[in-house]
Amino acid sequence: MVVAREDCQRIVLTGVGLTAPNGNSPAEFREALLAGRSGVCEYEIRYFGKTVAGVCDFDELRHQRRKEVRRGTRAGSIGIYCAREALASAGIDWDNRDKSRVGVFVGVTEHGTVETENEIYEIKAYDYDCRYWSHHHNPRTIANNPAGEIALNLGVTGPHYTLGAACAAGNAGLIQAVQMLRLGECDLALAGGVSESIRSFGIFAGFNSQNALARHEDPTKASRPFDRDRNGIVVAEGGCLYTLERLSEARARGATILGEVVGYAMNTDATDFVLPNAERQAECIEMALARAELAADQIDLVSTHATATPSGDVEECKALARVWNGVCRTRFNNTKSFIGHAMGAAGALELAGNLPALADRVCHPTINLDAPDPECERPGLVVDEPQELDRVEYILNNSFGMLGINSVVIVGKV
């Protein structure tokens, strides 16, 4: 079905499927966030040793056979679980859906390191004889793998690809879906982000070498954005995918509409490999507001990116201060304090944690903020306890990543 361009502009979220370290459904995830329950735990990975991480415990066999799980990747399994759950959440009649008009757009921070590390470890037992290298390695490590595994599982014959956008990737997946729906390239999109990062010892070693890996005697307190004693990132796995449709089609089938993507933006710092740039971040937020035709004081809730790195949190707070200068009514929170940094899935998961606020007007808190860093103090930051707001009509979701990639998505109530 080809839709006239004038009917393609309003894009809505109608379903969500997720797995997070503290919940395997939107309801479980939301309940944990409102209850202040962390999903970070002790974790040990070969070569690196003991650390902390956000670990998911979803049922891989709910939507896959054992053979499929063995052949594929952890990121693929996360994606398949989230995609199937999102379709069920949206009430999509999948058996009768035209699969050629469905698109799959999945954001990742990285892909292939886990599988390569595993293969090198396995052939060590064979004196590194490459004849024992898995013939599944190439399809496991190609960049489009997570989206491709979802497409294979669901029988999707429309466009699929994975977007490498560092830790801005969850938002990037949503933005790509909105654009493809508006262009008429598909009629239904599955989009968001996934991460298998905790399976790679190289990621832990890399952050450790940057002095950016969190440590705390209590794992549940290790992720502490904005806190004076924060000392780095808690690496997490997870995934979150949404079903997106044109508003007219969602209404025609009587779908429950979770929210409308009313604005978005992406830009680049172009200043450093890892150090963020507050000015560029502020510009990204301002571009998203302009696209949505909203002023900063019309945003009710801001989901911060804050990873709990010393410079990252300060730079984002500078950006927030520039955009919300003098604005007191907007509330701010952080989800990484509960689950750690889910990398490519972070933006999509953090939006999912806040999305119910459009209906119940409750802002979940930031936890582990015991001694606020004066450089990170932000009027309206919700801490420790959920806060009921007078109004929640617009949520702004920040996600920023290495090599200076920034993304912002604004979702509004319909």
The other form holds:
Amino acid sequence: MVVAREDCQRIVLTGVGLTAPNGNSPAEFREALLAGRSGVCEYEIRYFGKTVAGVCDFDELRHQRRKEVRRGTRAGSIGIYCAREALASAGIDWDNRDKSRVGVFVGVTEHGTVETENEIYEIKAYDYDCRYWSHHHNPRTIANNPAGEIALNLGVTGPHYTLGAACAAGNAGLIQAVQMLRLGECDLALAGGVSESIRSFGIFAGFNSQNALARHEDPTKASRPFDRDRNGIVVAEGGCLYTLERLSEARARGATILGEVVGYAMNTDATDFVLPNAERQAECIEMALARAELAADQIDLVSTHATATPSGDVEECKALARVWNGVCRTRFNNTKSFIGHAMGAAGALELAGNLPALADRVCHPTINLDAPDPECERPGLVVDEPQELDRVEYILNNSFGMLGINSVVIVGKV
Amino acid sequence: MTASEIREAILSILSDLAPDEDLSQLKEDVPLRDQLELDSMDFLDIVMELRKRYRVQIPEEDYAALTSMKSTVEYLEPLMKDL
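Form predicted in complex with its partner chain structure, per the form predicted on its own context:
Below is the whole assembly, all chains and molecules, this chain first.
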């Protein structure tokens, strides 16, 4: 059984807002995942040239004026869209909400790279004369920018900040929200992750120099976690923010409860800048299970992190094999095979793609797994077609990142 | 550039800075900030755009001259007459 807590210490998800390369709402996203529809397309960016990427097409002007879009960042726009959509889906009476009791906690892999590249590109036309460097540079590049733009747009006066946690950031945003709600620092949290990384040529060039950037003649087949012919990451943009509340207050206002964060953990490899460490990943998963007082075989669905790099997928599979040694009822899938790697948004988005399973018991598949890598053999991996399960009570969401940062979130049915 | 051309240049900059606003009714001698939603960052944008588009350098002590359309055009006329 899951650990017993008073309702005021139980933190639940009550709304989701998202934009993904294959959907601009939770319903669109879920439908694409069940239909096997990729969101990866051809993409071109200055200096680097042609590549593939996951690109979002949500309407920025739905929740922002043109002036706000011009002044802010793409990450800010993604965050504002997701936050407003999450509040709407949660049925929160925003006009009458105490904005000083709202917290905004947004995971980011990086922030400021895109804006800095843009400024350097601009002043190149002026022979690198720094008098042409924009006064918008600092407010656009400060690390809290995406969360701050959300707070500005919504008039939130409670705490706001980003959590720089590489590709573990989406989960880190959620974990921060759980902790702040339990501490009583806020009554409502907007949390998850965002990424504008596809606007940076340096992200693509960096992965390419690392021999970790995906390439394929068909963009929709470029992201191939666990496949023998995988050749790297498809960079994607996206965002996903949740509204989180204490169960007692969510119930009091009659909210629809999407799930409860019953366990989480974060730890560090402390072994390498980029290479993952299966042992630490397994420890992180085990710590989250222990906190939730759940055994591995009580987890019905695992959303894997695998990014389709040669070593990353193997290491995660080793970690999974250690935790789910001999267990076969748990099902596993991978959302990056559809949308690529949405970096800071990945953990939050991938959870959102699976969250409906708590209600419909359907596990979406992993696509592009044509020839499984023997080193990535994972019993229970759902491939190509959705699978209806007998029961889905608990979902475990993996998210790992560079510099050896690991995060795991377990969400249970309420 | 003539006064009329300078006015058009400023309008072009303002249309980029305040894309949600109607500039057709702009009054010449009323402060821009009283007619449009402009803040200090926007005024820095006006200075920056004049620098980028016309290489006009405006020292900080002269920023007050950019208050209204009329005062801005008058201030810029000698600086831009040879452009």
